[in-house]
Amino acid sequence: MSEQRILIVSHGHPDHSKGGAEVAAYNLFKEFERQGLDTVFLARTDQPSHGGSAFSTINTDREILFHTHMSDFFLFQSGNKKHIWQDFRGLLEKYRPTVVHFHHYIHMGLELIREVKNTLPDARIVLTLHEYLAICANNGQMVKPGKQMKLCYKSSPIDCARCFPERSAADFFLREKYIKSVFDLVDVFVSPSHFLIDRYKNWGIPEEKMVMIENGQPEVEAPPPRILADSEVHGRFAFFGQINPFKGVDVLLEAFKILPEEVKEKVHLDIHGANLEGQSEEFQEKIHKLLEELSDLVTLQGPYESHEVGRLMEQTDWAVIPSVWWENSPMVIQEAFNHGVPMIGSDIGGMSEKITAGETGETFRARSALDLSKKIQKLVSNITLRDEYVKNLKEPLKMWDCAGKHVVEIY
């Protein structure tokens, strides 16, 4: 392992972007550093660089910001080709990594993968898939455009053209061929869920090139159960994540709105999330209206930093993930389990894979505020249920278990 030189490429740095994929990539980098491995972290940023350089450093000289962008989100092509064939190539020639592990290609360009193969043909190329961008042109969500956001079960050029009538089926056919031509250069695809592997296998990625490895978690000491006041129940619920139409915050708020009055007296919901102001005006109005109606029950806490998760989990009895799309392996599930907090989640995608209903939490019918409301009532009415679920929580993979598996079996 000491001979390995590892370059981890991410579409964002956690200091600037709080998404789960960025955190997963950075956690892996920091664990490799702790283990003494020769590792560099390259993260794309939309912030302007000093003097127009494509690169700058952050925190240490092993953490490099890549000041670049994409111009074509249909084909994931770089908006500045010089950043690929000159700047990125120069970085590869300087560090000469034996392994390049991409945790994304969006905002940078698929051409990065081909440049690795052209510049360092013997380097191992690993790509972690975090969603379905290659399969689905609708933000990789596999949800059909429109207000109903109907779930999509399988893609085809004809079906995709129906979702985007401004493009032809031939456009989508050629898009798929182009992306697969780049993916052919990848040695191993990593997925944190079996569900995502099945989706990509059905799309045409060879099963033998894919491996499921869960996102690792840092070592933490699970907090003791929250001490309940007299006559209090386990009624503290919390949402962690981005506030956008795909995350189902509106479903969660609707569920609290229809709770019986006697249950409302026992519960409270904290929403820890960001980016509401970046959503459509219609969605913002909907959320703010629900928050106003539920002002006694719900607190919008705003964004949080990764290092604050433990403190916030200590104040939580149940974490809720009400997403309306096929989540792959949401970081919040592993974070909650790592801190001894059971989950309630939608019964689709990687959420139902990670949450064992009746053992480590509850699942509810995706998009159904009524079913979610019933599950909340169930959890609040049974005072011993939370303790039973906490006992069943399996300890998540620690970072070195995860990183070690990457190194030994893949790199």
The other form holds:
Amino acid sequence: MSEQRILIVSHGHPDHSKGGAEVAAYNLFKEFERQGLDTVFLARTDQPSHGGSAFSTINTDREILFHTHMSDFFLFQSGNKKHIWQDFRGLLEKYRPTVVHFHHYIHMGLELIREVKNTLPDARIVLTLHEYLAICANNGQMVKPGKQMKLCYKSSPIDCARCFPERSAADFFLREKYIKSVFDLVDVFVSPSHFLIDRYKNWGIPEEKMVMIENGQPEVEAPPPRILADSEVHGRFAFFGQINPFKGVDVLLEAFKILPEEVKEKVHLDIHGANLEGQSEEFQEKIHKLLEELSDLVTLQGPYESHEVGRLMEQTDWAVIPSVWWENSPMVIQEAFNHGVPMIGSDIGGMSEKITAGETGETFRARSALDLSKKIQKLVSNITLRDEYVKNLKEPLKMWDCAGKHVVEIY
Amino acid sequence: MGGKVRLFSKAFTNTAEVVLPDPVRVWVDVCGVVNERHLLIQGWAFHPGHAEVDFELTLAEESESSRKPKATALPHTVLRTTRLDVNKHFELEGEGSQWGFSLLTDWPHDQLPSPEQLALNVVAGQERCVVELKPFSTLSGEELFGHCTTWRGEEKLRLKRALHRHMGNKVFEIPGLRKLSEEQLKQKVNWHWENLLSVPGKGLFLAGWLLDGQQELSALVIRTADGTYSRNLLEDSVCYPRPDVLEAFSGSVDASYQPGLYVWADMPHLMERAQLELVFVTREGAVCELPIQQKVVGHDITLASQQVLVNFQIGGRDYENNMQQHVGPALAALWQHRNASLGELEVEQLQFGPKVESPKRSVIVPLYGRYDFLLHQVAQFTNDSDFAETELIYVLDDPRLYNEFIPFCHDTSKLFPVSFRVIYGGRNLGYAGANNLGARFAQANKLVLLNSDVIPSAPGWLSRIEEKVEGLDDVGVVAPKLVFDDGTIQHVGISFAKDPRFGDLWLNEHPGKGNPEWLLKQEAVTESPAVTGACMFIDKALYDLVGGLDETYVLGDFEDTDLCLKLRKAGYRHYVLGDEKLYHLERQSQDLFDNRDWKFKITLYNAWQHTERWGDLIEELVA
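To complete the pair, please output the form predicted in complex with its partner chain; the form predicted on its own was given just before.
Shown next: the complete complex, the earlier chain at its head.
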């Protein structure tokens, strides 16, 4: 074990972008480092580099930035193939990792996986799947393009071509063949949810190649329950994450809007969300309009640093994940549970897998503001419910344990 | 040619009982003189039994030794042409039979030849026929094609090309050529010139578009008032797509037609304010002469260089040829002209702090774009005792900075106990020129060329490196390891590689660039095909031996490897010291042109020059 050299490849560095996958990859790297393992974190960045070099470093000389990009998001083609066959190859030749663990290939190119096989045929290749990119050309969301954002249950070249009229079924056939030819080189696929494993199994990845490991959480002390004032109820709700059309913030706001007036007096919603300014104007307008209408019971708090999560969770009675897509294993669920906060989530995909309705939280009919609104009413009307749910919370997988599982079970 | 073939003529097959060999049939229409110095004999000739006949032209000259005149063969060009009248008369068949002939020869004598002086023999197999010539008379204009009413266009063009080979650009001055007005020509051909750059003593760069879908034109030349010509610009010019032109004239040419055109034409006798004319020549032999206004290039050639490069497309099959034939020569001409027109430097020298007597080495730092690096370097050199024995020379290579820079130097030298000298050449000399200027004034016999954005990681580097150099063999240039601000590798030697996108050009490569130091296996000393100019140690004698850095590269690129390769060719070796480290904040001292595209094309131009010079040696070094 001590002779392992572990290269972790991520499509971003959490110092630049705080997506769940980047944070998960980085946490794993930091935990390996803490445990004294030989490891390198390679994170893609879109920032220009010094002197045009493919690599630079950040924080320490074990955290390497890869200044590269993708030119084709359909086939995940690198936009600078020399970066792969020269620079990435050079890195592999010099570091000679025994394990190359990809937490993504997007923004860099699927060719990276091919290149590991070319250069280090004996290295173990691990790929953590964070969404359905290989299966679905609509940003890997398995949600059909268009305003309605209909949920998709299964892909096939013919069905996919219907979602993308500019492409033919043959294009999707070739896409699937191509991606699978690269995935064949992967030794183990890791997924933090069973739901995602099922989807990839249906798509054709052999079940025995896939392992479910939850994203590890740091050790924290769960805060003591908030002391309620007289006649106060557990009415503090919070949303954590990106604000984009897939995350259902609009559903959440609609639900608050239709709460009965007497409930509205007892509740408050904090939105700890980033990236609203990066969304379409139409979407931004919709959100801003709802925020305005709800200005006395909803606060837009903006983005947060990951070390601030604890403090924010302390002020939260219920965390809400109203996503309108399947999700995988949303980081916020594990974070909330880690801080002793029960969840309300959509009743689909990774959310219904992780939240047991009536035990560790509530689920509501995905996309239904009315159902969500009813669940909110239920939670604030029963003053003992929260304590009950909190008692049922199991301690989530800790970081050290997660890292250990990787080393023992996967590498 | 000349082999037996079937009979071509019904007339002859009908008289097949004639036993004697068929005679050569030949006729001369005209014996003409063109531009006084060339003879053009035209007529028709064939032999019914042979596919082709040969022509022999001899000149009878008085001989001193013998009374009999001596016959010398005259070199000549024969063109065969279609003569439907001959075919018809003799009932000749056969596709493509070309029985007309035009025989062209040079006549460098003042007096016209008499028909008796010349003998024309037409030969077919064993047979030969002496042809009766006519008195020579001057031909002009359309008479050149006197009996060619049935010549094909292609044949006329061939005659014109032959005339051009024989008489050069005088072909455009044959009297009597049909003239076209601009309006007349524009009925068939359209054009617009966006740029005509004139580089005196060098040549012309013409750019614009030309729509000639029917290929009406056979030549386009530029003529000066004193009678010098460019080559035919239609041959080997660069064509490229111009959707805007195709849209404006839609329907007149195929969608694949490329109207965009640029071309470099060498004209070594071009005068600075020459009156220029564009001469269009049609396939029919008509000419259209139009005055054209050039832009005379001065010493600020930035705009002109951009104009040369703007339509230059990188990649594609023709790009290297376009570089070689057009863009490269044009840029070289511009930069040579600039350097020549600037004249001698007026060098200013300023000493800050006490002068270092008999220094052990001279460190030369060119400054361009920003000068605050001087402060950072001097601050780092302060606690380094080596600088007491070092002549530190800053070459100010940016006139825009002068007014602020000199007081800045005063202040800095009052506050930091490091002496330095400033040398100012009065203008921008480029990286090579600035270093060469510094070297000219350097007093020590060891030089260190240093970029302004290089900062030491520890004091004592100069003497330590010099000490290490002592133990090396055949030393040319020695350079330390350079790292970026984040500690990753910037330089541990330079190698060469080709990039499939840019064809056969050798580009400089920095192996390991961007890698964290721990990833690279590092030797204390490694040999390298070349090293960076950002920090190079070299003996002044060697530097002078190879003439310093080459100043023909544009804007600072490839001079360092060029110097290394010059020395390598002379038998010297270059070394990188892996255990000496300086910081190099690369590219922070250079943002010359915000247009990256233009800068990039310049880099390729430099790469092309570099490859032309060193391709063979590089091939050996990387093998």
